[in-house]
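Below sits a lone chain in structure tokens, taken as the form predicted alone.
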Amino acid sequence: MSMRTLPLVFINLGGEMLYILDQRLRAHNTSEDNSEKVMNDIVGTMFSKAFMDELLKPQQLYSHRTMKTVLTRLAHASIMRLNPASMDRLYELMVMAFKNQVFLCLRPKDLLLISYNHMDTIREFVKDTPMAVNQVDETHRKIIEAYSSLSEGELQLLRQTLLTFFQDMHVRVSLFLKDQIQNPNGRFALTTSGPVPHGTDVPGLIRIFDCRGREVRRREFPSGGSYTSSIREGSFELHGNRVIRLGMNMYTVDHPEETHTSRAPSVKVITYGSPNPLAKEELNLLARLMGSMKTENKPKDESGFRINLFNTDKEEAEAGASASAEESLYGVINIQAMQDEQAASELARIAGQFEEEEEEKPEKPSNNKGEELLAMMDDL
């Protein structure tokens, strides 16, 4: 698992988020002021200095219930509101689009452009407060000055990283399934055409040399596909032009229809609860994370306005309804992947003491050794 996919995440999540954002504040017609107030508020918590700096820490990915509860914050971080039902919708959003970014982006280093992209817009977002485009070049730069030396390898393994932390999230996008880049069951379709990665020759020739290092004969294969050549390679720099298109906004304000999100029939929600090794480090996390961010403090006289990601506040309330009961059909399903290696190692020492003692005396079995060990084991 990469140490380096927390920032990335939350760069690309959070560009989601102020897209979708975007697009509701527009269709709802909300005032220029407030939605100038909204994006500056968010982007302005987003980009501080403090907290960049505690994400760009090496660290691991943690959980989505983590993830959410920060960018829950993120987004009541000015006047807006979003009620759970609608952030749930949000979060779904956000998660499958930049999935499906990292599923499409042909080589790991292409997801450095994604991140740039939704940088670059970002920063479009702000054009107008020259103190927050000033923080999100801060970051650009930070950004670039730790995943500019990462080799292929590290790269891989970071998309690696990233697929792992998807996997279990199959939510139907209507924007995806009109576009036909979404299959029914919630799993995205990839197609077999297109430009090759940059670098790399069109599939379908095999070259065979001498020992010498010449090229003595030729012998093509079909493919299987309808690749083309490489297109040139994107500016990795501050700003630039980054060539491909993954991480651009994709909302548009004249279809609301877009942000629609639903389940697969077959898909079962599952929520990840204790035991949990990590779940110290993600409440840690999660402490020094909310910590470092700063929200916004309204005054007492400016009101407060809320954004609804559905059509309606009846479907907004049948959706809330909706999720509490399927927790309840499901329940929690704990999953353990791997033991907490201190209270092992502290379990066998508590064994083996109580083989010593037994080999010092077998004579004298005690009745009540296995109540004593799961004493320990309670307070453990």
The other form holds:
Amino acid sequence: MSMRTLPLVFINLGGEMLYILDQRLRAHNTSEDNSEKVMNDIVGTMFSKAFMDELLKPQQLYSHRTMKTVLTRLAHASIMRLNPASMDRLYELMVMAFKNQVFLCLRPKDLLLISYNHMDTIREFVKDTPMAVNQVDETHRKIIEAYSSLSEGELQLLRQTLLTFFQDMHVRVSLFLKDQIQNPNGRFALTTSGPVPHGTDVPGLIRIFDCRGREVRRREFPSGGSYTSSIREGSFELHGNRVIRLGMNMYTVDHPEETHTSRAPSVKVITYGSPNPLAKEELNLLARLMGSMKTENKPKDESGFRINLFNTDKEEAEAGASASAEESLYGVINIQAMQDEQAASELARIAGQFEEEEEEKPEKPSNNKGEELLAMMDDL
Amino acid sequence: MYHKEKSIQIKNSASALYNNLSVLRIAPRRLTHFTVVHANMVNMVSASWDGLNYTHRQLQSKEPNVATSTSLIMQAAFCVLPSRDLLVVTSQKGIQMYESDGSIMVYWHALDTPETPTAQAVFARGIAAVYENYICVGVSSGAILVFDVPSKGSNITLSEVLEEHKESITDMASECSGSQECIANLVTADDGGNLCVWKSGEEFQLLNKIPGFDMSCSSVKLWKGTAVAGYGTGQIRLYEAVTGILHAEINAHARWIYSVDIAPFSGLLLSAAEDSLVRVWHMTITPETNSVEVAHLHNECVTDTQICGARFCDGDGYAFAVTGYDLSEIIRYIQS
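Form predicted alone already given; the form predicted in complex with its partner chain follows:
Whole complex next, starting from this chain.
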């Protein structure tokens, strides 16, 4: 399927991650300085030239395991720390939000507007740091360059690839349930009303033509919905009104319970892309992405602070314990099973090692390192 | 006009792919095969007509006897030829052909995949059985592979490669009215909405090219010389295939159409889209007088579901079946 999904996956999932972290940081009454630092560090890493260039290379979309590993590393590019249980919940929230956006977008091209909505808000988060703003702008330009020329059909293929990636995920998100975006069974609501996509006509008309192309008859039929004409098209430029609201920040500080998630009953356990240890290309991608993430400030464990995606530390600990007992929803190897702090820092160290090797030899790191990394992840 | 019948449960959910449902009715054995694609596998369920027996089977897309990882499947479709029925499965890696019950793979054709991935995706999509013994399969480059299929055995050969489309093939269909008098017997569609009309033979002949307007045609059928095409804009257009004359245009759906199907004996037309609606229409086509008439008959809404497959289960359109993204069932409707 599409070979161009990765940049959009990271921008949108990363964007959702930042929205949620922003909400949690403020709910925890984190200092302005610390909050700004966290945002700047994560944005700086995610939108770094090296990382984005890796993402922009044509490649397949791999498993949730790989995505989650890289996003965890991104989150920890700052001085903030997340417990495995919180990281799990964060990933669930990110993915369900993006799934909702991809599912509901009126036409495939709107995927770009959704991505631009994320980038606009990210730019706002780091607006006081010119260097970070520059990085976001640079990335935005590259995205415009890479995706503007794609046809609707190619963008639909990209969308279908993303939908396959999200298939069978029905984690219930409190905010979505509250706003009735999601049903109690975890499925998203799809209305048969509202504006039609740009380029589509409101359904309900049959026109018959003669051999010369003249309309000879027209008849209406009941559309079974209440559709209205399309609204004006959003801007695909670096700055502009995107018009659509998908991809904008839905989280508010006043309602931290919005980030609660729960598994819908009778949800089947699925594995997308069996975790095949011989998936060389996937390992290579993981190694390249980890290696391309340079962090300016290596966090020292003492100066870091923890963020909790739950109401209390007790809740977080309970979630961690119960989740390791039940099977993971997406067949993701449970990184949280690495209760051992040492193993976690070992992973960070290996990831750090890639950076040094990057400088000496810009070639792909050897398979050895990749397998070491995977072994670390598999170490249950 | 139609009411909902008992759904058939399938082992996994349907993926968001065009034309993601294929149906094969086997009258002598009083059963019907259904296939639905889920990521890298095909779910096949065979339902007995008395509703008592359901057999399930799953097929994966990979080269036989090779331990490579599986690849994502784009489409699975039954191909009905005079002497045999085959199940054709197209993926990112290649094309597989099975006996129609999915029991044995009789042919594998690998696609040329570049050493380093290019931005242009590589896959096969668009499947049709064409008079007299051909199976045509589309490729992401726009090429159409024509396979010559013997009446039995696995000696299937690649007979021709048709290079007319410049964009990825989305769907294709052969003339389904059963009439031998039609000049054109294959229509192929691509991501730009362009339709090519062909006459089959040892060398396929291009009869006509109908331009699209840069809007993908995701599903196409050919009946009584009329190409019926469903587009990403939600429009359905009826063209006289050989001349390209537009006979009818329907603002049918509010979202991308994923499937159109025709019941050849009655002229019923089925359309389904991401807007969660399935619509039934009736077409009256009189080739002699060049007249076409289309009437809307019925709507069904599959709540909160982006539909990805819809097919009539019989030539009269007495029953039809529907699949949706993330749905693990085949929903069925029969005439009241």
